[in-house]
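Taking the form predicted on its own, here's one chain by itself in structure tokens.
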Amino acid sequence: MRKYLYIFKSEVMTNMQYIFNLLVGFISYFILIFIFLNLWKYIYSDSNELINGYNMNQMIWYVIITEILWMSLGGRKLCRKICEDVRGGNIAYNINKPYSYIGYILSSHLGSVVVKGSIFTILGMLLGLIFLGKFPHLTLFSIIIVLITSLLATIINTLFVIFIGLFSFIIEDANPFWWLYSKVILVFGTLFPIEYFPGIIKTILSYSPIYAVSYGPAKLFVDFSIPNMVNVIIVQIIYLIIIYVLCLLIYRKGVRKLNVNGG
């Protein structure tokens, strides 16, 4: 565990040197939130009107939180790196290292996400206050829970990207799968809450990874309740175990393939 913590700290220190680049990346975030602010102001005739259980402020805060989670992830870059490691053979050098490749990638990437996510969170909160004038009803306890579930969501999301990247052991390039995954998360997990989708789609999304990596933390931020908190944490723990096991299985299968083919 200590070596992964060291990897994490090293990545945090490295990313702290590129704060300006992260601030430039916030421009696209600002544009997206500005567009959705005006969209929802147009849709809601009254800011207190409820549409599918959300008033205008809750809806905009929901998008602010989900976009912070998604844009902090940097999944495309991570997936590309893993694909290149597999295709280029660099992953073979990590097999005999005193750490797991999955643990190394996860620790390293989380170091990057923490820096980027902290900046996006601060700026995103300021942006929300400027546009909306107030936060949803929050308590110290609910804030702590939102932070915990957001961290779990980021870990799960990162593991999903690692799993997709490791598919390069099986196919030549897993990047198209990342593209598909990103678009599903964008449409069903960041722009609209699950409640906005009809019947069977809503049911499927309620049991999907989207509930764990996007919807859950944002829902708790805009409308906190103990039953929702329990549901979100349970689902996140289940998906954390499932995706970690899947990552291990595909990695070990890939390592066996490398060994059979002589590395």
Given for the second form:
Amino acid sequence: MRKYLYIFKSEVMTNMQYIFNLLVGFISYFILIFIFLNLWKYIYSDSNELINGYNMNQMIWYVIITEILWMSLGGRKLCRKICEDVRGGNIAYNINKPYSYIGYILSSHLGSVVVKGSIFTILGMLLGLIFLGKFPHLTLFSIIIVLITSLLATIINTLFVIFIGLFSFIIEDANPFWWLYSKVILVFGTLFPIEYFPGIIKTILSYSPIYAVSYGPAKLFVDFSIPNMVNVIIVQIIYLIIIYVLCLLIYRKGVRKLNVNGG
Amino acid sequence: MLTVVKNIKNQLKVSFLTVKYALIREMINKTTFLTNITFMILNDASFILQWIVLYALKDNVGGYTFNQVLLLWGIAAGTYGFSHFFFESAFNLSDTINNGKLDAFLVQPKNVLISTITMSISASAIGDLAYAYIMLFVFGFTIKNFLLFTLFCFTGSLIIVSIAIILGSLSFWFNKSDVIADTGNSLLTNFATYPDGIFKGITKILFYTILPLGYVAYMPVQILSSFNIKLFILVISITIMFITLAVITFYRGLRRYSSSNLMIART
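For comparison with the form predicted on its own, produce the structure of the form predicted in complex with its partner chain.
Below: every chain and molecule of the assembly, starting with the one above.
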């Protein structure tokens, strides 16, 4: 475990050197929140009106939180890196190292997400305050729970991206699967809470990874309750175990048929 | 006059061949090529769900009906598709300038700007183009709509490519201007898929000035919904204006360019 912590710390230190780049990345985040602020202001004729159980402020805070989780993930870059590692044969250098490739990728990626996520959280909160004037009802306990569930959501999401990237063992380029995954998360998980979807879709989403990686932490931020908290944490733990096992299986299967032409 | 026509003909032939060979290169791995296109169509189509949810709440979003939003998406996808299929390299102009990759084009007996921006294509842009025409079919296919739609996708792509050239050319003057270019390009893509009616005040003014999405997407939707000759002429004129500005900016900047003696193999 100490070696992964060391990898994580090194990545944090490296990313601290590129704060300017992260601030530039925040511009895209700002644009997106600005668009959604305008969109929801148009949809809600009165800011206190409830649509599917959410008022206007809650809807905008929901998008602020889900977009922090999503945009700080940097999934496209990670997926591309894993695809290139597999296709280019770089992965062979990791096989004989005294660590697991999945553990290495996970800890090093979390190092960059933590730096980016912290900056996006501070700026996202400021943005929400400037646009909306107030936070939803929060307590110290609920803030701690939101932080814990956000961290779990990021770990699960990273493992999903690793799983998709490792698909390169089977098909040459797994990037298209990443596009599809990202759009599913974006449309079903970040733009609207699952209460916005009709009957059967809502039920499916309640059991899907979206509940664990996106909806859960954001729902707890805008409308905290103990039963919700218990549900979110249980679902996250289940998904964490499932996706980690899936990553291990695809990695072991892929490594067995790995052929590298040295040079 | 005859020489000018001959030169233009030659240049178009070379550009067409460049795109053709770039496409053949992309098609070497057929599975990856087809997967890229198919997934891009699915990628674009996923956003229809967002609008289905929003239109379940309200009949009209920003003055647009559901069909008009689909048309807006079609034009945005077509614009993106044309620009990234034919002029993909325009969006990497900063990198081309900063890393001295312009050298290769300066020694060619063809137009430097056109050769630079047509050196590569994006295969997934074909998926965007396919999606654009699917949206046109959903909106209502007629020969008139087809011609206008194709024209507007092309004028829109020329406007955003011109902006990409202007922003990319800043690298002739400033270091690190690639950040400005990337941000500007993503601004255009993000806003173009939302009805302008949801925005107010200064944002709306920006759409008809420095972020010319009004001419790229919003006016074309208005014209396709109800033809207006004045708006039509305005869109064409603005397109010519942006192309002129881009050409002037690029060649002004090119005077400041100095080679970095980069040695690379272009295959």
